[in-house]
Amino acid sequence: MLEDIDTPALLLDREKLERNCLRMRERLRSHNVALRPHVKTAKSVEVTQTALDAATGAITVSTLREAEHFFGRGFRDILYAVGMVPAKVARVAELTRRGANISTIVDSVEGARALMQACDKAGVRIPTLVEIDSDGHRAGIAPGDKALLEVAEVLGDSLRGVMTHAGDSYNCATTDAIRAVAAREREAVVSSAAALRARGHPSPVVSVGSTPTATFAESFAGVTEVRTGVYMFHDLVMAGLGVCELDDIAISVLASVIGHQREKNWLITDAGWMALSRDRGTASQKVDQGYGLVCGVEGRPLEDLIVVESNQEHGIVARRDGGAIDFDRYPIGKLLRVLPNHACATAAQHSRYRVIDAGRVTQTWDRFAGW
């Protein structure tokens, strides 16, 4: 029973998780493109197996800790999708020697040279993708930049292809805008791969990835794989983008009411930013959800309550409009559930998932952390 759990606690609704994962698998299968789920949000073997509907498979990681953890549990095909630096080559080399097919990424001539020098020193060759900047959001080489071919020359036989992340999709106001970003994302890597091939550089991997673009892209022509992760759980940012409905959000934080501030129309809970995170990803969206949307213990939103402020161990709950709260509905000890703004950030605050089926806790799945 939820009443038997010490709060705050991270809940995972198995039915919603399975539904979200099945939907993404079927969508990408219909486009004849491979799914390489990103496990940075899940950090759980059980969640990843649910995403793949298999015991193991190709995955994307954002830390070498993730790569090592999943390799130790049978996963062999791993993309480390963060810019590679020489100091990390030893750990990748060790995984490679033990049988991992692990690939890395670079986005500059300097980065490629440093990687190759470190690989020569370690006596290993690491398959490497070139990161392409498809939207000016973060890292990567712009399509058409001559640096792409220069990097390919440095990498030589280690070059495996190209990849990009359409992070700008998180800033879109409409689904049509997300579709436009998805088209730009696809064109950026497909054209870059074509440029490499035209100069004699094989590029078997053409990789894209973000949950919004994976959900709304109209074409994956020329793309070989899609990396996406938050779709497994979804969150309030995804709901604000129109990527999912509130009822699709599979994780929540169970909290207890620990106090009343009647003159301020506040409820105080034991779920502060140590349980919810400081993420305010919905602040720039049409509906600002504060630090999280408050629901009843069954998971349905309550009279427009949100977490309006967050201290380390205290969450301050109020009505979105600042109106009066019926405190009799929320006695001390009352259980609430808070839907997260950003599933990755909220899950990262916890060491395990309490898996619920039909409102009852049926299992506990461990999470892990570290780099």
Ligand SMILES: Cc1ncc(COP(=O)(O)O)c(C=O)c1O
Given for the second form:
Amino acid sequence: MLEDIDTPALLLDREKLERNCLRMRERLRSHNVALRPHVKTAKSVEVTQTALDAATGAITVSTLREAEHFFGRGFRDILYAVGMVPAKVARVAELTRRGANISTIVDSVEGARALMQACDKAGVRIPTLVEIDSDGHRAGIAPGDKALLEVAEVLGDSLRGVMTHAGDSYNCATTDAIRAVAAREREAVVSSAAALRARGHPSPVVSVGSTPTATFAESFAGVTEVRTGVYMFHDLVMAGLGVCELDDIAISVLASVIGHQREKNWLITDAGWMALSRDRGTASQKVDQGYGLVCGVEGRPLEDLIVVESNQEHGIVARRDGGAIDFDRYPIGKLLRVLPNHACATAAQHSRYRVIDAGRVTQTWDRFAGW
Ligand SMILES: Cc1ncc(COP(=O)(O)O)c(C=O)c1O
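Switching from the form predicted on its own: structure of the form predicted together with this ligand?
Time for the whole complex; same chain goes first.
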């Protein structure tokens, strides 16, 4: 029973998780492109097994801690999709020696040289992808930049291909805009792989991935794999982008009402930013959801209540329009659920998922943190 667990707690609705995972698997299968789920959102073996519908499979990680944890649970094919530095070679080499097929990424000649030197010293060969910048969002070599071929020369037979992450898709105002970002994402890596092949560099891996672009892309031609993460849970940012419905959001934070501020029309809960995170990802969207959208214990949004402010262990809940709250509906101790702005950030505040099936907690799944 939800009433039996201490609040705040992270709830995971298994039916929604399975539905989100199935939808992505089927979509990518229908486009004949492989899924390499990103485990950075969930950091949970059970959630990843649900995403893959298998005990193990190819995954993307954002930390070596994730790589080590998943390798320990039988996952062999791992892409570490954050720029590699020489100091991390020893940990990657150790996984490689133990039988992992782990690849890394670089996005500069300098980075590639440093990596190759460290690999030579360690006596290991680490398959490496070149990161391409498809949208000016963050990292990578711009398509058409001659640095790509220089990096390929440095990597030699460690080169495995190219990857990109269309982070700009999170800033789109319309689904047409997401489609356009997705087209640029695909074009950037497909053209980069073609440039490499034209110079005799085999480029078997052509990797893209963000949940918005994977959801709306019209073509994956030339792409070999898609890395998506947040789709497993979805969140208010994804709902604001039109990528999912509110009803698809699989995680929420269970909170208790701990106080009433009647003259201010506030409810106080025990879910502050330690439980919700300080993420304000919806602040720039059409509907600002504050620090989270408040639902009843069964998971349905309540008379437009949002978390308007968050202190460390206190959440301040008010109506979006500042209107009067019917305090009798929310006695002290009443349970509420808060949908998160950003699933990765909110989940990161917790060390386990309380898995719910038909409103009842049926299992506890661990999640881990750290680097
Ligand atoms: C390199 C890389 N690939 C894939 C993803 C997955 O994106 P999403 O969580 O939108 O599916 C991310 C997310 O940050 C990323 O950084």
